[in-house]
Amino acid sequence: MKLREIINKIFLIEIFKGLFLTLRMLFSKPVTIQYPLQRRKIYPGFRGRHALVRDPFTGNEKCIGCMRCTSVCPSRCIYIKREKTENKMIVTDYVIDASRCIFCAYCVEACPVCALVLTEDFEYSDYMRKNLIFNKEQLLKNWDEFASKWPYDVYFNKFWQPPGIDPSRWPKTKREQKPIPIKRFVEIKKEESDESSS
């Protein structure tokens, strides 16, 4: 044992260093926040609860049932049931098991019509696994809830046009995708609910 180590042990130098660090942290600015009273700012591209985007003018889902999201999903948590009627593919059911999802957003990037989105809603935890399996109606409802809370007039997801890929390789519908007018969609839904109630 060296002389310096012996002196450190005799005079309890390491213990005094630890006590000094504790004393210094008592008077420093806290780094924690009091959630849920205080909330952090959510940055663009946050990957939260899944939603199927509605067409703002027709009110139907934008999904065309091309199955690209299921083929790129590494956790295999997306299930699509579709049928062809009058030369048009109709999605009859769209299921996402959020408890298996790893939130990589590959499904959002691969969608050629920008019909899928990971919203900024992160407060949807549940004790029952079946409540984290979203079907088509629930995914559209997730979009309605997200759209009603969205503070801006339009919405455009960061992953709809992923950086690093030559835009000429994107499908035409993805290249020409414009921000979705949220307020118009909310107003249409409000008008429909007013008409049904009267």
Partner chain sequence: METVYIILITTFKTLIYFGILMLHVAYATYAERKVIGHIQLRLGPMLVGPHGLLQPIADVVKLIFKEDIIPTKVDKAIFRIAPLISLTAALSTFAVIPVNKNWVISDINVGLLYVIGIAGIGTYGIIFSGWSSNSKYAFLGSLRSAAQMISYEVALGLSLVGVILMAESFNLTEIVNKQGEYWYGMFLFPQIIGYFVFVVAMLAETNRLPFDLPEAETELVAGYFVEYSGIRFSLFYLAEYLAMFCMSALATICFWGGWTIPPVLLKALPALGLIPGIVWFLLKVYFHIFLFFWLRGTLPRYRYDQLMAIGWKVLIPLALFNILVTSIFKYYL
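Next block: the form predicted together with the partner chain, after the form predicted on its own:
The following holds one chain only.
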């Protein structure tokens, strides 16, 4: 064993082993994805740009202003302005500071009405920091942009029904939540615009 170690040392066996390893790697297939030209498949539950889900039937946001997302947010980047009317809470503004967000999706999990979503849209870099602070209009616009690109008829976020929690402990609205129809929403919008124009 001792002699073997000496021979290994004299003939630099370990260095040659390393050299052959790198030579083998030289002729194997690269793993690079040429990003702007080819894109990789996005996995379900990817956490990208924030959006507020637009209710396909009313056209407004689904948010009820319960403040659960604000209280659960670890980086405290959600600000909600709300007004109380006789029997209903009205959300006047809903701000997410995306430059502070850590993309944990706790807000999406906590939302009882499934109003918030982290879309699969990841190309939203900007030169101005204030453009990354999304207000309610911007968040709804984000949803519209995302929905227009969504290839399926319905959308259902993975984090809307958090795994590991017994479904009986979810809020009723969350338990009854159905996938959001995308195409139908587009049709409804079209009909509305047709009606208003005629």
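Rigid core: the largest C-alpha set superposing within 1.5 Å between the two forms. None of these values were measured; they are calculated from a predicted model. Residue numbers count along the first chain shown, from 1.
Of the two rigid parts of this chain, the smaller turns against the larger by 18 degrees between these two forms, per C-alpha superposition. Taking the rigid core as reference, the CA displacement of residue 23 between these two forms comes to 3.1 Å. Note on residue 6: its Cα is shifted 7.6 Å between these two forms, core used for superposition.
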